[in-house]
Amino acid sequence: MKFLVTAGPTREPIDPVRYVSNRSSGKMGYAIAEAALDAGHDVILISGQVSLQPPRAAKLVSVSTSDEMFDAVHRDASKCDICVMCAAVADYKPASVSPTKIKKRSENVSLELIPTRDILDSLGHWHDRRFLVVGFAAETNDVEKNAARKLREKNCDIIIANDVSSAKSGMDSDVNEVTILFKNGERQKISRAQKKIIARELVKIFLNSATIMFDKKDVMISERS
């Protein structure tokens, strides 16, 4: 099969020289990538902007903003069989960016900031689709209800829910904990453990749920047909 996974943080220009940007490292979206090409399969890695070395069988595709990121996974949706949005993508950018520098100034400065593009809603609701969208909710707080809402909403066939609030697992770090929320309302946990181990089974369950959905999709096509 092939895998599309964006990992790492998107950066959102104020000026030339600061953005707007979030704590991910793309440790997970790489160990993802990894994981599934160690099993046979291509991948397209869409990546933000870390300090990671890629794997050497993945097609990377280098970009800086949310925007960037948009136009590459549209690009390449369509081609794969299982997209994981795993990226941190910012929900907000400003609203104008500054050509030049903006200077320090005693006062206090406003900053203006607007909704970005919804990569994952876009994926989940795009028409007839034939892929299998994963997507992660890295919350702070009412993890599992916050995830199962983000499901639901952004139509998801999977949701990786994490709990980012502590400093030994999730963001920065090299382990994690997840909960795995199917869209037919069952649940798995994998316990604390290296990223790349999580990775591993992760990857185990989108290509079985993948096949799962593929063979569904067949059954109705045939049946109509």
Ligand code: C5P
Given for the second form:
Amino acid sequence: MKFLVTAGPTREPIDPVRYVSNRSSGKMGYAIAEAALDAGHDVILISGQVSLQPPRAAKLVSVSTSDEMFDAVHRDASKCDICVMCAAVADYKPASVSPTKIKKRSENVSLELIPTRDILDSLGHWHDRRFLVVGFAAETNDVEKNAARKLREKNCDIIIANDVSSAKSGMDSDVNEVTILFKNGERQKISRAQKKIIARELVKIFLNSATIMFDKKDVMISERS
Ligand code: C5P
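Would you generate the structure of this protein in the form predicted in complex with this ligand, following the form predicted on its own above?
Every component of the complex follows; first up is the chain already shown.
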């Protein structure tokens, strides 16, 4: 099958030298890309700026802003069977970007932020889609409740919920602990483990769901023949 995986943070420019971003390391997305490749699948990895070595067999598309990531995902999504939106896309971006470096002044400054386009939502609501849509919900409170709301509102097939309130797992860490929420209401937990181990389990779950939901077996058979 063909995977599309987004990973890492986006950077939303304020001026030529400053941006709004977040602490995402890209480790979970890169681990999923690697696990899918190891299982014999094709991967398009659309990545924000991270300090990780991309898996060599992946087709890497490097992006910086949420708009660039949106366009890159939309270019390739319909060619894929499983879209995993693991990137920590900025929810807001500056309303305008200064063409020159903003000068330091003694008074307060405020920055007007506007919502970015939601890539996951756009895939979930893609007309007549034939690909599995997987989202992530990094939460600090009411983790499963917020993740269930996202699953419903963004019309995903699967949401991976993780608690990022602890410094020991989640963002920027090598370990994670996740709960998988499925569209049919089922839930499954993967207890604390290395992101690489979790990624392997997740890839198996995605393949199984895509096969059941979209009858993707045909794709695997025709790819082999
Ligand atoms: O709504 P929230 O940002 O918490 O949702 C997180 C999920 O949505 C992640 O899968 C993330 O990759 C995706 N997302 C997106 N585009 C945005 C914001 C989030 O694809 N603009």
